[in-house]
Structures are given as C-alpha cells and as structure tokens.
Amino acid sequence: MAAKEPDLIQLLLQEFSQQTKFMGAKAGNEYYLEVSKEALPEVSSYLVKHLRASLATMIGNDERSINGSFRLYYYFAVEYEEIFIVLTSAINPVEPAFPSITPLVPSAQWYEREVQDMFGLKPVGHPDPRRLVLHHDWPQGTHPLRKDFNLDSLEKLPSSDYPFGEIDGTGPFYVPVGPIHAGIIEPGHFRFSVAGETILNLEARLFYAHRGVEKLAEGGSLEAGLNLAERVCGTCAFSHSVSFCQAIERAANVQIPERALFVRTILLEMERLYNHIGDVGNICAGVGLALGTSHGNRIKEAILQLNQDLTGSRFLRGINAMGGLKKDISDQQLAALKTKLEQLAGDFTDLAEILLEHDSLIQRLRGTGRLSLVAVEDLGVVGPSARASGCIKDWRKVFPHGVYGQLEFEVAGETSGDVLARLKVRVNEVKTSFDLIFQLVSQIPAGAIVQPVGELVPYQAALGWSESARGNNLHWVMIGPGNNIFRYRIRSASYCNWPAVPLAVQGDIIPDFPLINKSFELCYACTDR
C-alpha cells in the first residue's frame, strides 16, 4: 500500500464534498468512491487533470440481485502512488442512464458504449452513441450481460449496414477493406475515406466474432474462468492467465510463493519474447524485406518450441494455478533454456543490425504513421505503441508483479511515434527480455509452487493485472456464492489500442495501412472477448 494514498482521497473529498463518499480500501491498494452519477464527468476530469490519473478500465454490473441498481465502476490508475482510485455509481433500473464523461475523458469512449450495448445503459451526452460490440443484426432492447438475458429465445435480425461517418465537401472517395481479407486473419472491416492518394479517415468495425467469453464465466467456478482467460488470445494467453489469477488472488489476499513468481516472471518474459520478435518479422513483411520476414519467424519458432520444452505448451497455456503454477520447472530446465537463449539473443541481435541499418527500409519507416503523444494520452493507448511516442509507461515498473519489482531494467522509449519508433521500441524490449530471463534464472529460489485460495467471500471484487508484449491487461472478478464467478470483466491492451489506429493513418496513403497496422500488431479477438 502506498504512503500517501490517503491525502489524495482526502483531497477528493474535499473537492467534492457533496457528491462523493469514501467506501474503503480493496484488495491492499483500490480506493472505492461512491460517486452521484451526475458528478461523475466533473470528478473523472479531476482526476485526469488535476491528479494525473488515467482511465485504466470501466466495468458495469447488473447488481439488480444484489441491492437492485446496475453500478458502474470507473477505475483510474494513479502510476506514482501505485493505487487504483475507483469512482463507482448505482444506476437506477428504472431510469437506465448516465452521463458520459467521454467529452471529458477521451479515452471512455469504447467503454460507455460497450456497457450501452450489453447492459442497456445510456451515456447521455456522448459524441458517438452508435453501438459498438452488438451489430445490427441484433434486436432492439437485447443487452446479453444482463442476468436475466435469455440467449435461446434471441432472434437474429437480417443485417443492416453500419452508419459510417461521412466527410465533408465534395470529392471524397470511399474504399472499403474486409471484413473478409486475402490472409488468413481475423475479420475486421476498414473503411478508408481518401482524397486522390491521401487518407483523410479511416473508420474500424470491428467485433465481427464475439464469442461472449465474460457471459460463458457467469456462475462458473473459478477454474473454468481461467480456462476461458488462456483462451481470450492465442498469442497472450499467458499474460491474461496471469491478471486472471492475480485478481483472484487479490481478493482472497493469498500470497503467491516465491518460486512461482519467479516462473510465472520468466513465462511472461517468454511471451512477450515470440511476440515482439514476430512483430518484427511481421513489419519486415508489411515492406516486403524477406530476409527480416524469415529470421523473425526462424527466431520466434524457436522460442515457441522452448516453451512447448518447459511447458508442454508452445503458448504457454495450462501451467498457471490460482495461488502459483500448477506444474515446476526444473532447475536443470531453466539451465537449459538460459544456453539456448543466449544463443538467440546473438541471432536477433545479429538481425537487429541489419534491419537497423539497412537505408531502403529505414526510409520507408520513417515519418510513416505517426501517433502523436497527445493522442497517445488521449485515448489511453498502452504498451510499446504508447511507449514509442514518448508515453513512457510500462506497469512491469508503475504496477510491479509477478517479481519485477527485484530485477534491474530501463523502460525502452522513441518519441517520433512513426512505424519506426514502434519498431525500435520492440528490438529494445527484446534485449531486456533475454537480460530479465537470465537475470530471474540465476536467482530463481526453491520452494513451494502454490498456496491454496480457499473460499472467498461472495461478492468481493478485485483486478488483476499484467504487462502483456501489447501493454497491460486488465482482469476484473467478481465472486459469487460458492466460489463461483459472478462477473467476469476482460480489458486487453488491444482494446485501448484499436482507437488509436485511425488516427495514425491520416495522412499516409492506402498501401501504407497494412505496414502501419502491422506495427500495431493489435489483436481483434481479445478486443472482442
């Protein structure tokens, strides 16, 4: 727990007398204010900009059979006292409506109109209310995260098209792309409004596979709920394990055993490993330089294979445990994996050179989608593409987990935030990584690998959190009776990322789109849960 926390929320409490009331302190340092829906712009734009705050997540809760309101939880991250100020507001059944505070907080956006769409809750005031998760094949009044939402009795309505903006003046031309693309990825539709060669708007529709995987928790146990969280992203599945499992741990306030945070440290470091050095491969590909394309994949393939070797899972999936792992690897394991990766670390290196100085690819990077820190900040952007444009936050240092509160690492930062900034940022990321790994291997201790969670209290909540190869991700649980989940709430960096991409085409033209999107490298199906 932080020193200071409590002047800040006397500080609040002071500001806003009248509308705010503190509710306690959760999970050792989330600070709980009951807040008047009708401040809830004017107390969310303090702590933006009087408090340096930022929106890390919003949740909304049918709690009708709980006390009878749906409720709203806002969570604002405050990194430099390292707690959660949380301002959250019963909204009344009968009048199912709030005040937006996107007008204030840019970064609300996505949030207020996903909990319009699945809880029937309306941000009054807000710049876009057009749905977002549910398309227009879904029926008027059907919100599935309510409790009583009944899926057999739902009746597909025939598609309708998307109200797309519409630019101004005469002349524009509008390109559409997917959601059906030549690759063999996610769908995703990208309508690109361009004058001659340059974009002037890109609009992204997504969300066109939901798989409702916070709807299929409700009322499951605990362990069904991690078996969904390794399944929200294939390529970060580890990393959602681990918010899933530190919000559970959270809430029963276990502590984890040393050795299993040192394994669950050098597991994420592993993912985020094959990520980033994909992700560098994958850029190569949007330029067509074969040679960066086949190294990446070379490199990364090996990777993969090392974790099928400690895990018996190429991604990682089925070694993490509510209160540690469940499975150890050895000593002799971790020995093995260090003189492979030292290996590795020489061959990425090696090719890190040549991308870095290879002049055609360098120019073709440079200046080429570029997101400006304004906007970074704006709408809450995380991760390495944040860090790329000079937003240098990364919560392995403002949130400490798993172990990286002990090690010894500098944050990797650009701040021309151009394709080439997020590419730098990586190839910096993948240095530390192979660092943090041999640092955590040669200290690693022995010991117990997990500590019993036992029975929670019904109806506690707590989040969970990571820092993912994209940024953190966010996982909050609500407990039911029995030790079942009662709400289940998934934000992935992806999520708070996809916003950003529209704007960091502007201005570029139609064939840079894939280069720029690649160095995003966002994932449609954790955004869509």
The other form holds:
Amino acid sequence: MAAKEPDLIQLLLQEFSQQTKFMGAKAGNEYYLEVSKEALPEVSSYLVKHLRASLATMIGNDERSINGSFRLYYYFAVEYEEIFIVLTSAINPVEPAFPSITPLVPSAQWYEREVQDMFGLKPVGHPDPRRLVLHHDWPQGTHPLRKDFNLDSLEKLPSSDYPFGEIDGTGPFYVPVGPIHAGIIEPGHFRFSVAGETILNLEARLFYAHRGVEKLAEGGSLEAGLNLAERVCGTCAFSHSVSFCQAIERAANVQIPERALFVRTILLEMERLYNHIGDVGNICAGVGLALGTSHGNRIKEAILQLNQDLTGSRFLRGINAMGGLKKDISDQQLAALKTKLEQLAGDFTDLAEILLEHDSLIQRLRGTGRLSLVAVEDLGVVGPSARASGCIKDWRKVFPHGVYGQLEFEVAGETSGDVLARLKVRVNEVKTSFDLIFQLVSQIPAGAIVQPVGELVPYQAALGWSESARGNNLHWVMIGPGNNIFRYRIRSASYCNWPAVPLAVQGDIIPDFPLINKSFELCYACTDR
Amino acid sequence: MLGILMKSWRVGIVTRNQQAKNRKFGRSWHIRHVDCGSCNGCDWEMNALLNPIYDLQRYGLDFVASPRHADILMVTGSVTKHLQVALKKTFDATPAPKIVIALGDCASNGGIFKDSYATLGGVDKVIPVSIKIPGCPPSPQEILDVLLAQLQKKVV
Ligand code: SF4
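Can you swap the form predicted alone for the form predicted in complex with the partner chain?
Next comes the full complex, this chain leading.
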C-alpha cells in the first residue's frame, strides 16, 4: 500500500464523506473506494467532470460465495496521476439492481448492459436497457456469469427478433447486412436506415462470436487462463497475453526481469507493425487501390514470417509467461531482425509516400467517416481512432508498461477525425514502431527471462493492460482458491470503439461504409469474447 | 505515378513458387468463408492466401462473396449458439455438390472453446464436414497445400 494517498483521494473523500469509504490501495496504483450504490452516479460524474478521470473498464462479480453479495467495480483512469480510482459497490441479491451511471457517464453504456445480461443486475435508468451480449433468444433469467448458472438448461435457443430502432417517414428504407459478410470478415449484423444512398442511421448488432471466454476461464489454472487470453483475438493475441500476465504479476507483486520486459515490448511493437501495415493496405482495398493493398499485405506477411522465426508463432502465441517469458530470443536473432526490419521500413516509407501523394485516394478519404472529439470523449473511444480525432492518448505514455517508460517516442495525433486522419495516424505509428524496435534491440540487457509467480492469496485481484494496435486492452483477474481463476474480465479496445462507428457513418453513403469500417479496423472476436 | 511504377519494378516478383503438380486446367473452385465464432486467427491466415506471396487466384481458386457462387464452404471457429442458424442457412444456400472444409482446431472439433455454454463445438455438429485442417491456426502454406491436393482429386 502506498504511504500516502494522492490529494485527489482526499478531495474525493471530503466531497463525499457520507457516501464513500476508502478501502486502501491495491497493486500499487488501484485506489479502492467503497460507495453506496445510490451514490454511484453522483461520484462517477464528479470523477469525470471535475477530476478529468475516464471510465477505463467496469467489472461485475458474483461474490455471493465470499460475502453474500454481487459486486460492481468501476475503474476510472486518472492519467495525470497514473492511478486508477475504483468505485466499488455491493449489490444485495435480494434487490438485484443499481442506479445506472450511463445518463451522466455515457461511456458506461455497454458495461452496464453487459452486467445486466451476465449477472441479472438491472441498471435502473439506463437509456437503452436492451440485451447486449446475449441475443434475444436466450431464455429469461439465464445469466451465465452467475456462479450457479446451469449449462444444461441451454441446449437449444428458440429464435426471436431483435427490436431494432426504427426510422419513420416515407422514403427511408432499411438495408440489412450480415451476420455473414461478402469478404473474409468476422460476423456482425448491420442495419442501415438510408434515404437514397445516404446513411441516416446505423445499428450494429454484435456478439455473434460470443464464445463465453470469461466463464471458460473460471475455476481453471492461470496457465489455462493465459492460453485463453492468447485466443481472445488472433491479431491482438500478444497484447492480450501481456495484459493477462500483467494482471497476475501485479496481483502477485513480482518484478519481471528487465530482459523479459524488453522482449515483450519488442513483440508488442511487432504486433502493432503487422496490424497497422495490413490496415493501411486494407484501407486501400476499401477504395479499390490494388497497389496499396498488395504492398501492405506483402509487408505484413514478411513481418508475420519474422514473428514465426522469433517465437514459433505468426501471431506471437506461446512465448509469454506469467513473470516473464517461456523462451528467450537470442541476440543474434535480434540483430537479424533489425537488418530485415530496416529493409521493410524502407519499403513502407516508399509505400506511404505513394499513398499520401495519391490524389484520388486522398479525395476518397478526406472528410469521410468523421468522428468528433466530443463523441470520442463521451464514448471513451481509445487507440488510433481516438488519436485521429484529437484525443492524443496512448497508454504506452500515460500508463507505461513493458519498458516504454525508458524509450523516446512521440505520440501520433491528428484532428480531422476522418478516414484520412486514421490512415495518417497509423502511418506515423508504423514509423515510430520501427524506430522503437531499433532502440530496444540496441539497448536490451542480458539476464534472466522469468521470475516465477508463486501461489497467490485467494480473492486478490488486479488490472493488467497494454496498448495494442487498436488501443488499450484491459484484463482484470481475481484469483480464487487453489491458485485458480475466480473471475476474469476482458475489456478489449474494440469494445470501446464499436459504439463510435454508427456515429462516424451518419451522413456518409453506404458504399463508403466498408472503407470507414476498415479505417477503424475493429475486431469482433475480442469484443464478443 | 512514376513512384508507383518504380515501386513495383524495384520489388519485383515476390510470389512463393509452388508446383501445382498435374494441375488440371479447367478446374476452378470458388470458396465462401463462414466465420462461425473464431478468434479471427484462422480468418486472417485464410485472408493471407490472397496476398502476393501465396496468391491463391493463380491456381484457379478464389474467394467469392456469396454462398450461391461457391463450391466450397470454408468454416472457421467453434460454432457459437448465435451463429448456428446463419451457418445452416449458408450451407443450405450453397448449390450441390458442395464441400465443407473445417479450418483450424476450433472448426474441426470445437478447440479451446468447445466446453463453453455459448458454443456447440465443431462445425460437424451443425453441417456435414468433408475436410478438416487442424492447427491453431494452420499457416497459409498448410491451407494452400490441402487445397491444391484436393484440386488434383476427382470431381466431388
Ligand atoms: S483454431 Fe486457434 S486460431 Fe483458429 S479460431 Fe480457434 S483459437 Fe483461433
């Protein structure tokens, strides 16, 4: 526990002396405040409006077996202090409801709907209390994350219709798309309301790829949890595994060897590289510019092959361990990596130059799919999508993990919030990533690669994070008896960003939707879990 | 414009050389992808077949936008409860004769997600599967090898 709480906490406790109680700090920078559930909206809104905190994630937990209640944890990130303020409230099972904070803190909208589906806790006053994760055909009263949930009752789902929002008037009509799409894309259903070609409204119905990952982890070993973390999402596999490992390492309070941190940071950048370069190519695919697509995918493939050489996995699976790494990467391998990346960096610079000087490309991208800064802040959008709209936040800087704190780099940012801005942010981040890897390879120290994590005390919990190509991925793990997982909560970057897509496409035309969607490059697998 | 030409010229041919032994011309297969709940790892490896390194189109293989145009359904992921109907409908919409390929461990047998409340398991729980390609995920080269081997076999 920290010697003294930040002034911020004192301020909060004074302001809400009746409703809050300080419960101490965990994992170094997670400050827990017990709040009566009635006061949740008021305290949350104070945090956001007066202390410039932002809601980072929210976790529901069935703790009836420990203390007789359900419990909610709202994690607010206070970036300028590098701390989290955790508002936590017990919810008595006799009255499974709580006042929704969404009317005051809109970024809570999905979290609270999810808690309603998964735990049967009702967010009273939520402006859109429809189901989110579980589709409408699930029987009433099924809440998979309750500990007493019974799998057997669920063999077949009757089908029923989802109540989509409606558009009135003569002229507008609906265009339904998905869940199976025309390309090699993940499943989701999009309901466009259009007038002519112009999109008036878009509703995305997601969670088709809901695999129940969080529940699967419960009761299993930490190692099994790590395996799942690597399969939350294929293309952010490494970032997710770092977030999971970090949660465990923070809960156990172990120091990871420096070399392991360097390797992790290198691999996080490799993951960013192949994603961003592939995405630059895919944005070109959205406008039919085959040259950009081919070169983007060619360079991406080269990086995936380098990943294979370094770790044995194109998606960087199987190398991370709790407490460090499962295997080392030799200095010779790193030197060879540097040589190959130097060449690819040159290739990418050429490509970026061609694209950013390509008039017809720029004309398609400029002004298309604009997302405002207000929307970014209200919805809690993260990653390159936020940075392209002027919200210049990068968790590599604000909550340094790996060895980012020791490295020199600038955070990319744009202000126009359109597809072009999102492309430019990626182009600049690619250049930074190459540079970071060169710095890391030249500075990496020798030494051990793992510090074993011993047995953890039951019901300890901590948050882990990493900045992936799509934004920060946050994992929260609570340990149960026997060093097994009691609760595992995964909040991916895409989960935060999906609600922004319908806003960005309003007023654009349907043929631009694939382009706009690609510029966000959101993942369904890690959103749906 | 000159930049584009120079770039293409400098990079040259990158396509990985592959002998399609006894490749029968006039045979062409159209593949429709169905994601029924993957982690998207398998999907991206399938997507990589279109990059200039593997360039699957030169073998007479291609991905198509509709099951109505497809000879093969290539399915990824362990079937989620939310996608079982879509998978079945896609299968029904594919003209016979049709081949179903289960791509990856998840599609083959449910993989790491098979015991979840939200999934049914492998693709063969919902539709008949002809070929299983194991791996988590199988590499593009492995997928291509299976496809090319199949191309040389008799008509379905
Ligand atoms: S087999 Fe592996 S890569 Fe493929 S969908 Fe399943 S977990 Fe993902």
